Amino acid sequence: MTSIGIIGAGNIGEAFARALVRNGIAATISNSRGPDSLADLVREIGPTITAGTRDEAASKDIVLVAVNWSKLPAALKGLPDFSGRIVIDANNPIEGPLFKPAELHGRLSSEVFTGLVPGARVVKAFNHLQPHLLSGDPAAEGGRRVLFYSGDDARAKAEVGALIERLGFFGVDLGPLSVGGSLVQFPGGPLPAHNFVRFG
């Protein structure tokens, strides 16, 4: 069985939480401040999500980081070579409270991101849904919402495909981070925050 870890408890950590605990997939979700802050949180989310160390989240076949983009270097720091897992970029290049757009230096945010992970497989994902929707019920209006992925690794893209069909969403692959990291990068790309429906 795939183990899932979470680096990032904010709105889209947590949401990718639920979306898992709607589905009865078990996972490790960690934040900055230690599994002690996430008490609370765990408790209310659902039975198969468990708090623990940002180093226990990490060390999962799969991990989602879901970080304000300001604090993803130093949330990074320090971990072991990921050795060929996976790991979900789900973040934007954005620096909250007033969403003004990061300094990329003309990089996709996704570029940025792979050099913090060494040895990881990076799959962007989860990122431009809105988390609410993340969240809900992926059945709307008689169809699947849809949730896009990219990547370089077709074996880490058919696995968190296989992931976004299990958690109900219908999966678009939209290929090489180049071309697909571009696309849902938020804010700058086109298809970040729009609801797609997939009928049929």
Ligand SMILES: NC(=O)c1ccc[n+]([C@@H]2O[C@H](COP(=O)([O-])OP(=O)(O)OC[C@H]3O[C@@H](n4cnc5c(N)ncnc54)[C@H](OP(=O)(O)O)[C@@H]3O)[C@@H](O)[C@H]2O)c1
The other form holds:
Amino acid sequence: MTSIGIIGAGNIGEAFARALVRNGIAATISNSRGPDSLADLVREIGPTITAGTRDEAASKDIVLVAVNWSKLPAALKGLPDFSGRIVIDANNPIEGPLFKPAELHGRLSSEVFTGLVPGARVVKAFNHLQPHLLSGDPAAEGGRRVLFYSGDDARAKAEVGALIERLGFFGVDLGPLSVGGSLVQFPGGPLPAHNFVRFG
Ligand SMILES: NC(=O)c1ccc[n+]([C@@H]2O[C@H](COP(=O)([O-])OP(=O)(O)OC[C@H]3O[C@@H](n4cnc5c(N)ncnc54)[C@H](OP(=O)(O)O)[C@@H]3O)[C@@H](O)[C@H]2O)c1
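Condition change, the form predicted alone to the form predicted together with this ligand:
Time for the whole complex; same chain goes first.
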């Protein structure tokens, strides 16, 4: 059974956890302040979600990271090599209160992110929709809400694609990070913030 960890328990981390709970999937969620600070949240989200430390969440087979862009280096610092485990990059290089795009020096945000998670097979996913569209019913519009994903490792991508399908979404593989990471990058890419639905 594949284990799942979540680093970041804000809008996106929580929305992902809610999507898991809806489908009876277990996960460990973490933030910067420790598991006690998440006791009320996990109680409210549902029985399959457990609060843990960042290190516990990072030790799982699949680790979704959803942390404010400027805080990512601190959030990922000092973790052991991921040794081929899957890390989902749900992050965007922009944050409030100014919403000024981060300086990426010509790189894609997923390239910068990959440099922060040594040994990980990075899949970009869960970054392009508002939180309520991730946590809400993927069949709400009568079809299946689309989630895009991309990555350079075919097997890692297939695993994340299978998770996306299990959550009830219609997964669309955008290819390698150099292509998909660019298409879903926010700001700049053409795909974020659209609620695409697959009918038929
Ligand atoms: N909000 C959206 O509409 C949206 C949509 C798509 C993608 N995104 C992306 O998703 C990411 C998260 O956004 P969000 O809106 O969920 O942010 P958020 O609500 O501000 O939550 C950020 C989370 O990161 C945690 N965190 C910060 N520093 C940490 C550390 N050192 N170690 C562990 N956890 C740490 C925070 O924990 P503490 O509270 O304990 O510090 C908090 O749980 C961002 O990159 C954002 O661009 C956001």
